[in-house]
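Here's a solo chain for you in structure tokens, the form predicted alone.
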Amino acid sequence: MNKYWNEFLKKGKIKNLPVIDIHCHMGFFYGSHMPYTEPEKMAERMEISGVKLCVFAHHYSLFDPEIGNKIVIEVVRRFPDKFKGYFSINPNYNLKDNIENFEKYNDVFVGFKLLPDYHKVPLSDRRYKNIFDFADEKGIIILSHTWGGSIYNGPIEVEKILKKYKKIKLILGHSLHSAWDKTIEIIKNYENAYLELCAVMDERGVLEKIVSEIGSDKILFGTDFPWFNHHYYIGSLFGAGLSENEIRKILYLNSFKLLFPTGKGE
């Protein structure tokens, strides 16, 4: 049992370290009940269970980018301490405009969202063409929804773009759920290939095989608040068996040197 355990049980965070929810949202969402949707509320739970900075997504932006991306803009700049905006992407606009919109933010955004499963449209489409040109001749990050069994982003389209680009930070929201094997195998081919943990907890077992297989240097911690509990996400990772060296760098570390490779974060 590693030393969090204790601290953790008793204060609901550990003073002395800190946590980057490297996959998160914010606001409304029809037809589901969540108490904690608006930037002051998250910001409140966010200090109870010592996450110091969300990347998220709005939902509004999962459909209509251009009302949602501007409220993500309103909010990193309320709160520049506390969030970071994905752009999100939606391919069935202009996406020209949109990248004209994310360079002109670039103290907003840190990279791209992509939802394919939910736009029905494959990663490897043309349509998301000019984003991932863009991104890789730049090196920015994009958050993509995978999951194992997809025909929009499952590993036969993960691996079509990592195949082309290899310059973009790619991060496999979800890790391409129960697609565990493939996982593991594409991060170990591709070295621009990132895993995030949001609902890869709720298989026993998995993280420490991932974690055993790959090492813990190109896993983020996520979890999709706040549809989702940040300290159920802390809490299973502490009880994973995993070293305390290896809680830091999927905590914080890992995600700290892709949001800030210049060492000088916010």
The other form holds:
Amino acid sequence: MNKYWNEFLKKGKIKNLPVIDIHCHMGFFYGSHMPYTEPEKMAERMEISGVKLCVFAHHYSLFDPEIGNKIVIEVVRRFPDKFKGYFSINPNYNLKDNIENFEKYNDVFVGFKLLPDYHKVPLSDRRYKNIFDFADEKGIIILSHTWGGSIYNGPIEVEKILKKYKKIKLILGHSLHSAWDKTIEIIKNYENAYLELCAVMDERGVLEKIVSEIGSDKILFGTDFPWFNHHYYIGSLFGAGLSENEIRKILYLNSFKLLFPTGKGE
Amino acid sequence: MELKFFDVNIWIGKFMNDEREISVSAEQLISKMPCLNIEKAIVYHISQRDVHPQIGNEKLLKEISNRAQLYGILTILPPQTNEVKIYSFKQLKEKKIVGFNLFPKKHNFILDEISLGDFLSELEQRKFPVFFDIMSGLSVDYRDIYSILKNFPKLTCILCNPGIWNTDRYTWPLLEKFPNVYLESSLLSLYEGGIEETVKRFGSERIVFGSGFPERYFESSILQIVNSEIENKDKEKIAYKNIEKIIKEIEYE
Ligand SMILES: [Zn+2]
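After the form predicted alone, can we look at the form predicted together with the partner chain?
Full complex below, order starting with the chain above.
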């Protein structure tokens, strides 16, 4: 069996393999009990599985327009080595100073997070336009929630964006869950699209299929932490029979290149 | 510490809608188990759910009869229609059957005192486990579980696949009120802090190891349990001791 597997079993982490979780959250969530939602506790838990960096959108920044992104700034400034932030966009409150604030706190935010299914606004809606225009001009990361059957962030809406914007780095959160053939087609057709694995890895057979079709270079490790557990999802990569090289890319290298294209920035 | 496992949440057989090509035969299953230190497993045959309980039950009995590592769960229907062969508890013991499961939503019946009251009452007395696959949507929902346990409070229930989002709000009240309710571990391992906080609140005795294979991966559940922030003695209970105890306490005679 894979050497990494034995080391993860024995020590919980691998010495020279830091993990980057590209899809995280923080704070209470209405829909379920999450015991470990505080940044202090999350940072502690990250140590156990060798997760070096979590890129997160705070639940309150997604769901509570009154709190918004302020809370992310405070947390990242307190834990600059552990957390980076997504600037959450709720297009129902698409404030004029969003872009200004994103740029102002460039030590905090590494990209934008969109949640169209929850905010009930399709990706191609004009209310997102200023964000996409800005991100495209600068080549900025956008993590969007995506799901196969959705009219807000399903394959049709995702393709509308990818056809128009060639320089954004669009991370498809949950990899267009359930529309797996479409997922593969989109990655083959659009160079600036990336897959994120949360909710993919709890369905055995899907990751195997995706990797066999597109390889592992465009796949990023993400878990919705603190919803889901790092070891559980790391175990899935081994269950899918991926090689050490593929696992290294997915857990670390691919996200590192995306976040720090110059090779520095740790 | 090298942990060994007794997996309570596996099905075998050829799946009707196998888009993901996940179906697994008993032979393939037992060839996979040793390298992960899974010594034993409790399985059912997917035909019990998707074809007919009688067809599936007989397939299952055949598959496990000459494989010492495998124990079985039979599927039941309301006895009034007389569709499923009834075995005596003595026979069930000989055939390595350690539980029943039910799929009322798929098989179109109502699980309550009217349909299965006498039977559930006997299971309760004999401490014979009933396995519920909640997330499938084909068995029962939490409202059903709450109502069954109100009437049969000592029933040994093993809640498998309790839900894809953290289900503490549903399951913790059950753990608090009913001593013979157990949670299968695989999705607790998926929830961040799911294993640790449940153990802290209710003790490790209330969790039994499962993987959800072949729909999910063995490696996911194993890696989380091995690295969970609980004591080694608790890991052992979850990994195999609790289910061994539950089986030992069944009153077959
Ligand atoms: Zn998310």
